[in-house]
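Only one chain is shown below, in structure tokens, and it's the form predicted on its own.
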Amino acid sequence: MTGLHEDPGALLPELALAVAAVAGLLAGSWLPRRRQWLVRLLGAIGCTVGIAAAVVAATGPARTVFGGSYAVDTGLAVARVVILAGTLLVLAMAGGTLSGHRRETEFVVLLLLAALGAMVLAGTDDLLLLIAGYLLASVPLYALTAFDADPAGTEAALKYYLIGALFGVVLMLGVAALLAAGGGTDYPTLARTLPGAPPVLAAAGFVGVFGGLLFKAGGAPAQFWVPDVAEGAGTPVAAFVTTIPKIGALIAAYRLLDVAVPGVAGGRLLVAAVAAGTMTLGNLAAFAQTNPRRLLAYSTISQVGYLLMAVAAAGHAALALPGLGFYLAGYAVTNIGAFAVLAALPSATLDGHRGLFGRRPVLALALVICLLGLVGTPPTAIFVGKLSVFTAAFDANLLWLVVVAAANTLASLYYYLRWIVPLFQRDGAPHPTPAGRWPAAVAVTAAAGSLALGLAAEPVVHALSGHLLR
């Protein structure tokens, strides 16, 4: 056991975000409205000083800080790398409108926090460092989900934190039930105590912490609020929530299943009955949608359960870790260009869309990128992710959960067909106003990502295998 003076220089990329956010609130107070631009740009210098550092931390060698609670490690590199840049992201993509907001600074002071939350989330290898990374990760967004203060993003922000309560609950008693069954609450202790616990207080330990990582990701059972805040927050809040969050709890999943229970009973099943059970209803309830954002949000419950794949692979597989990272790094990229294109031309219904080719061309060709790539068409990056981890559960012996995923992404064509083919029809009727340049900036961005991931993914997937620490 080591002090908490312990290599502060390890959390530099943890650092970045919290001096930005601390500064960008004492700097809001005093400035006035036209210029707390000038905290958004210090959000944005946070990010990418917690870019470089992370990039930078990710060459050093993989270690345990701060008692051994904070894992230093390929997973946590992936992480901070992949929030820190979807973050950017939804900092442009929110430029067009926060501008000159009376709460600019608030804004981009929570959406920092939150996203240092699922940092924390996806490098915890202790139990109560769990519970604060899902705290830091939850209270920002529901004051972000109403902070338009109207009558939809209310209820969501209500029926998001009504749940994340109960979740919160669920998870606290999942950590009670280890810490009494296996002695303690680090991931070591963990697993060296837990195959010598009562068994089934183990398994119900391990339900608790998964179902909490499962809110947090937006997974079946805890995925009911996920259209809700989706379609009533606003754009670049619903971008943010449907992508950053689910980073780190599913990097977190990977690592409480891969290195703190992988001796408890039927845990690697439970994770892949959840994935396939998430993905199918994920799907199906996209099939009827007729609104963009509910149809995104049910595409990205249905993505947690590919994603989730990985996880029931943890230590069975040698593509697990690199084929979940890089999957995450395709969809947030991917996820997040799809939300842009509603933010820079917001429409209720799919039908809104209709003829975008015609008047933007390159903004249509964004969508389409977008779309097939949640779909898992090649060149994308979550094409390539979707392979890795479909291929790590058959080397997992779990060949049924892959019939299952194969079944549904045939499936799931239909629906992202339903928004894809208007595009490239006529249309005389009257069409959604621009939101701005940002919004279609960051969309052009992101599809151009998902593209150069897809074509870069052997040397990209080669820098991601390895193993979580132990």
Given for the second form:
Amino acid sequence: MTGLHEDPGALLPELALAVAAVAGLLAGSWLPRRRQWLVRLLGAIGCTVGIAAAVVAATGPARTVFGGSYAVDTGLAVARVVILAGTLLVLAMAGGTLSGHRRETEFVVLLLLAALGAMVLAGTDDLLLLIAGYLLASVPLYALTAFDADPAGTEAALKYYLIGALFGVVLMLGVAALLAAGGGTDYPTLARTLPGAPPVLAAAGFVGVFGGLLFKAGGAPAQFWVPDVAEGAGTPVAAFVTTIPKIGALIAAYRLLDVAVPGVAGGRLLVAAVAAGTMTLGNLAAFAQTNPRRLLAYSTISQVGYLLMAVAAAGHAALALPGLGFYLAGYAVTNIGAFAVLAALPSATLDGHRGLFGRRPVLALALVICLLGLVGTPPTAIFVGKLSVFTAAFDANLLWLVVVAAANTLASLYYYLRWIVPLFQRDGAPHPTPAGRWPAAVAVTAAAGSLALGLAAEPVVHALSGHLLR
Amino acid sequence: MLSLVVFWPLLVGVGLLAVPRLPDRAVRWLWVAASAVDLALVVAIWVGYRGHGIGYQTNLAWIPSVGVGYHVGVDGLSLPLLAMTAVLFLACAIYSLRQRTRVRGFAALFLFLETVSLGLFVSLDLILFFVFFDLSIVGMYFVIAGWGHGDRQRSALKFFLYTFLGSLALLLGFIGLYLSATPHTFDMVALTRAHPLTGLGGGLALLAIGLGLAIKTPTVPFHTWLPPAHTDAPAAGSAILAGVLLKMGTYGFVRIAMPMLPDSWRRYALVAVVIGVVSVVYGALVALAQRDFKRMIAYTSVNHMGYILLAVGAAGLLGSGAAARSLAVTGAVTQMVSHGLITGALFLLSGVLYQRGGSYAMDSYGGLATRTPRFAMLTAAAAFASLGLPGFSGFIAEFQVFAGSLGPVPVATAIAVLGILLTAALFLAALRRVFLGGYRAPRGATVTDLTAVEAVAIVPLMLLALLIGVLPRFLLDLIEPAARTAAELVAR
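Output the form predicted in complex with its partner chain next; the form predicted on its own has already been displayed.
So here's everything in the complex, that chain up top.
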């Protein structure tokens, strides 16, 4: 490694986050509790600077830095912008409950570090860096899940941690197998050597690494932690955990399949099968849920299934990468919007928001837009994402997968409607106490963003057209 | 200009929602005014539309990276439907002047639906078409679930799930068309010119698109969502659902399935003919067995949509000459307009019945003609128009359908003509039960005659049906050139 001297400017967004995290930690240790909002502000500034730097970097040529271990290309660009924007939304959403909290600083710093980890996952062109990203994106989130130190959160964190540790080991075994098969950990080497390597060893290695990424994405069969964390953690944390790590993990999976192991036999088919299984499992399990957070958790599992369709089409369809990137952006804003409504009006049951349209029409409309957005109803962002992802899978000769996904979309409509319908009914149910203005503002912003992103999709899709760096 | 027509209702609807503390009365009148302005704009477009081909085109890049454009325009196939839609929405707005519950949301929702319906008929891009198609389902779901009666939640859910399944099938077919064209595009005009899919791929795309449209139309055996949706929807909702939303399916056959997949359409046209005839006879028979006035009308819609399918199927068969093809397509489009007007009127009339007596059960009424002569006369006129009596638009349409289909599929046409006999029987029976004999009404109900507002909403629909029935040339002159083009496209 030639060291940081090579081109530190290439990592400006990552550096912005890291600096904000470290400075926040230092500042937080002497700021009085009433002033800790300054740390949150610092985090927000870090994200904003990062977004600006990422946009500037995206206009430059794609390249790898640090000895080819980190790719600054379209894939990383979309991950950077979406992760930072999502983190910003979550920080704003946490505004209501977090201000004046005695561990406000810790919350912000852990959030920033986890976001940094997700970004590293998205950009890495080297299996060792992938492990580092995996750990950085995981460990802060274990702590954040148990942040409120209540029994539900603690139990969720334990489950999250145990499954995370297990899949971390699987990931490292996979890395070891690929290293043994291909004689290196960087993707270009693997791409060169794996076609001639023992197929079983290479396949086992791919399965292991992909399994680790599935845990981060929350896809089957590594999805068990998702509903518990979504229910047990604080709402902003739940929103973060079900959104941000996915972005890094899915871009990483795409990069792995597209750049490192296109030669591994059966890789695409495995991803396609996992996609079909994940979406079906998520949707079926969502049917019976009565808790909106668990419902969103299973919904997010099914969304991973749709997203994996683009990964399965990697390298075989022009729309695979734009589709994945756009879907991720649309998903992030929509999912955070739905959680923001829950943060604004906490409710333990789907019925808890009965009659919301009569009392808070704007918030109710925001929720409807987000939920219909998750279904993929036009003209929301996820519709364009689904359209591109379906087209990409169709183009990659995965028609069966598209049919499965269409059937799943239909099934998903049912449980989203179970939440939407009570909003318009009249009832004197006990109203949840509203939690400040910040979460409601985030919900409305996110819903508007989802619509705007869907209607003005072109610049984004266009910016995403291209290939990953090989 | 066209975009203004499409988005004007939406603008007004958003305005209604945004202005706080607007009294209900103002909301209702603003709604009527907005719909009237839109109808005036459509009339202006009709007057300004000259000759052949697509007029008033706007073609903007929307998401060119995915081959999606904002491409709208009108021709002889879409303009009549556009006008019918504007008329029917105005009628519903006037009819709803007596709406009392949650007026603001109701008006905004209908204005949204108007934008969506108009948008669909002017779309010349498959994804734009799909966007409006899907949004029509969302809008109608909230109309039924929010303002319906009876088991409305269940009916609305069934409607949503069933038609959403259709829209997903449609989307698969569209993606197939998109991928088969070089360069990839969703533009209808380009796809019609290229008709890229033949053979197995074309068959599969037609299967997906046909399934989606058949569910929306609806035809037997995909019609099961329709009766509960209609029965439990508010009267204005039923009128829009039957008058406008069903046409989205049949219009899709003429606009998308036939011209873009001509080879496959010709190969499988017999399937459309068979399904059409089955829908005609089955729909009429089941309607005959109904005791619920509104449900009966719902089933006659299945019957009437069957004629359209028969016509478009016959137009694809080899035996038919160019003249017969074009006649059948003309008949199909005329039937769409005619059915929209007449069924819209019938559903609004059934709403009058429900509003007075709180029931649609025909057995609980009797001899109403003595107490409510205007209501009885108007219902009788609508019923006769619906069964295809000469002098009304339905006759013109059905005559053309049969004349165009008789050559290529004589047996099927003969069976379909029986459908007219059945509808005549069922409407006469219904009229006798409700309006003749001794006076009877549900307990505690006093059945009063049509109010002025109701008459102003419904009578113009019947007058238009009469106008088309007596002087059809103004409509046919518009449809015929476009129908000829469509017939040529399917024959190539």
